[in-house]
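This document opens with one chain alone, in structure tokens, the form predicted on its own.
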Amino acid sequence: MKRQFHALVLAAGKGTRFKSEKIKLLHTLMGKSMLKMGVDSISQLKPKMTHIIVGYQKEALMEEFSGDGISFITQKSQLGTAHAVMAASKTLSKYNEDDVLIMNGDLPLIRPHTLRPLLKQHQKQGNALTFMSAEMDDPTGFGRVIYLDKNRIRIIEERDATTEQRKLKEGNAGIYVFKIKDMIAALPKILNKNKKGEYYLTDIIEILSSSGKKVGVHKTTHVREIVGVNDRFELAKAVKILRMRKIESMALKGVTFYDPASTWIDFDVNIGRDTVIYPFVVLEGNSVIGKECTLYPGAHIINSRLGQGVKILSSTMIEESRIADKAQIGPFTHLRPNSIIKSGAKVGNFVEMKNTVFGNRSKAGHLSYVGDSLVGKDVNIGAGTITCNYDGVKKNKTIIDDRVFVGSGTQLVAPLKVRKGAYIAAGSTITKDVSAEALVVARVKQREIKDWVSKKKKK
């Protein structure tokens, strides 16, 4: 029978190499913080409880996981990885018969299928400790695994290693599974006799193995996943791996990417089958793109939902909006938050919408602003139409019923209602409600003064 396990994530350090006022672990990769990436991978293994060791900027870290059922343990001073685990001893001692998976918080590339075999090996072998290692072409920055004899194992940190030890290729990944009672018994034996004067959790490997406890090594082949992110260039390299991983998973589900290298897709974006993504498309947040959509170059979509068969033409920005089946948006369109574009509608060149419902098969072809409006079906919005929704104090609503024709260059001064089937003549400024089926013309009468220019020149 599998023993239950807890997860303990070390997240108390600042990460000084990031040169940032913000703690390293809250820097984002594809829309998620570095720490959340790792915690989400662990959560898929279904731990009994996840505990995060916090210290520097702990309030910000706790806010990041509010509502997620995470336990937080404070490390008041940062004196090394073993010191961080010591801070959790009191909490973990309540679960002495369980296991604990311990991992650094700066491993955003790690995946559940890489962690699962480590847990399985640990419990199958009945080990007191099982840790992950890997054979690396360049193990710079990693502690080296040294086999002292058949049963005894030591990890030597690179800064404390000799020249010969640094030539070893097997590096410690910094991921461990302990039997909790064995770990707690061994922690007080860890000393800080090293160049940094810190308490290294790696020392517990030699302590346990030398005392006759079973220590196992799980040598992973997923070497690229155990690279920590310690500076912004390493962050960029991690993002590249994550982005291509995401695009590959979408492509295998039936999405076409004409140029994956120029396409940006956040971690939580979903895309339906037979959708085609052109180069230089950016999809952010929790956007959902339906089946059989086409996204042309320069489309930028944030936290929005697209139905089936939607076309987004070039250089279009869509924020926190919903677009129904068969609609067409762009080129050079800006849909600001809370825009709802219904089925078959078309919103075209240099049109901006905000907080607007735009009805089935309605059209706004070019050069218009429609804000705080409710537009019915089969409405035509002529070029240069503007809803004047702000009176200097508050935003007012414009309601345009079904089958209304709005001529070019019209200004609709809200609050305003235009009833079904009405026609508004081009160049009108509408300040009063318009009746159904009416034609309304609201222009200043045109005057022509003969020879006005020539008379002015004479003066």
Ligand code: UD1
Given for the second form:
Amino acid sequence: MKRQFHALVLAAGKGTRFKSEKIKLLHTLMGKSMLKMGVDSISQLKPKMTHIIVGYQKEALMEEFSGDGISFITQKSQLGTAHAVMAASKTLSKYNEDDVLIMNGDLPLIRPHTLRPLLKQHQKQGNALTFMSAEMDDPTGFGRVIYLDKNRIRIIEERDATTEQRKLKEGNAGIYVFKIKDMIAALPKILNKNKKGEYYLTDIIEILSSSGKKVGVHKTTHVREIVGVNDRFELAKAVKILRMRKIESMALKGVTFYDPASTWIDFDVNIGRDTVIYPFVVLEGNSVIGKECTLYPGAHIINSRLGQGVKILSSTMIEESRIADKAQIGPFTHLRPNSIIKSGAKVGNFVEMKNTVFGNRSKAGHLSYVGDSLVGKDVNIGAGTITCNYDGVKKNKTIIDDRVFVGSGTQLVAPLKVRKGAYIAAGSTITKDVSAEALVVARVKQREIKDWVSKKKKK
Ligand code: UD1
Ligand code: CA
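What would the structure be for the form predicted together with the ligand, given that what you showed me was the form predicted on its own?
Starting with the chain above, the whole complex follows.
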């Protein structure tokens, strides 16, 4: 029978090598924190419970996982990885007959299909402990696995290793499965006699194996997932791997990428089939891009939804907005939060929109600001139209009904209603509601003073 297992993630350390005010594990890769990446992978293996060891900035960490059904255990002072596990002894001892999967919190690239065989091997061999290792080209920063004799294995941390030991290529991944009972019995035997003066969890490997307990090594071939991000350059390298992983998975689902190396797509973004992505496109947060869209260079989309066949032309920023099928946005457009662009609409060159519904097939092609507005269908917003939505105290609404024509250079002073089919003459400043089908002209009449220039010169 498959044994139940608990998961324990070590996340109490500050991450000094990150040189940050913020705890290392809350730094993000493609929109998701390092710790959440690792914890989400473990969750897919369905542990009985997941416990996170917290200490440094624990409130922020706990907030990150609020509502995820995770239990937190506090390690008051950070005296090493074994000391962190000891903080969980009391909780885990209630489940003496189960296993526990222990993982360092700084393994954002680890995937469920890499963790699964470790658990399997552990249960199949009936080990007291099975840990993951990998043969690395460059194991710098990792503890090295040393086989003392047939049954005795030891891990030596890099800073405590001799030059000879440092040449060993098998690194400790920082992922372990224990029989809870055996682990709890061995933990108190760990001492802090090393260069750092810390209690190393890795010492338990020699303790268990030399006391006759069965210790197994699961050597994974997925070396690229074993990163143990310690500083920001390692984070940058991990992001690079993750970015390509994301782009590969989208490409295999039918998305075209002209230049993966210059494309940034956050972890939670989704893209439909036959969409084409030009170089220098950035898609962030939980954005969803529909099928058959084209995103031209410099499209920057944050937490937004695009329907089918949408075109985003060059250098366009879209935040928290929704764009329906076949609409076209850009070039140089800024859609600020809560812009709802209906199907077939066009928002073009140097237009800014905010908190606005923009109806089917309506157009705002050039140099306009449309804010806090409700714009109907087939409306034409002429070049340089401005909704004057702010009176210095509050934001006011502009309502423009279907088929309205707004001439160029118009100011619409809100609150204001322009009824169906009305025409507004170019250069108008509209301060009162406009009736349906009417033409309004609200500008001073043109005057011409004959020979004004020549007379002035004579003076
Ligand atoms: C650790 C391993 C090393 C392994 C490497 C893999 C030890 C002693 N060494 O080294 O063999 O090759 O990971 O990446 O375990 N933490 C706590 N409380 C503490 C100290 C650390 O919760 O008191 C947490 C940290 O937040 C971190 C994790 O434990 O998530 C690992 O700590 P870190 O300092 O990164 O260990 P390494 O030096 O990388
Ligand atoms: Ca580490």
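For clarity, every value in this text was computed on a predicted model and none was experimentally measured. Just so we're on the same page, rigid core means the largest C-alpha set that superposes within 1.5 Å between forms. Numbering follows the first chain given and starts at 1.
K.L.:
Superpose the two forms on their rigid core, then report whether the C-alpha of residue 451 is displaced by 2 angstroms or more between the two forms.
P.N.:
True for residue 451: a C-alpha shift of 2 Å or more.
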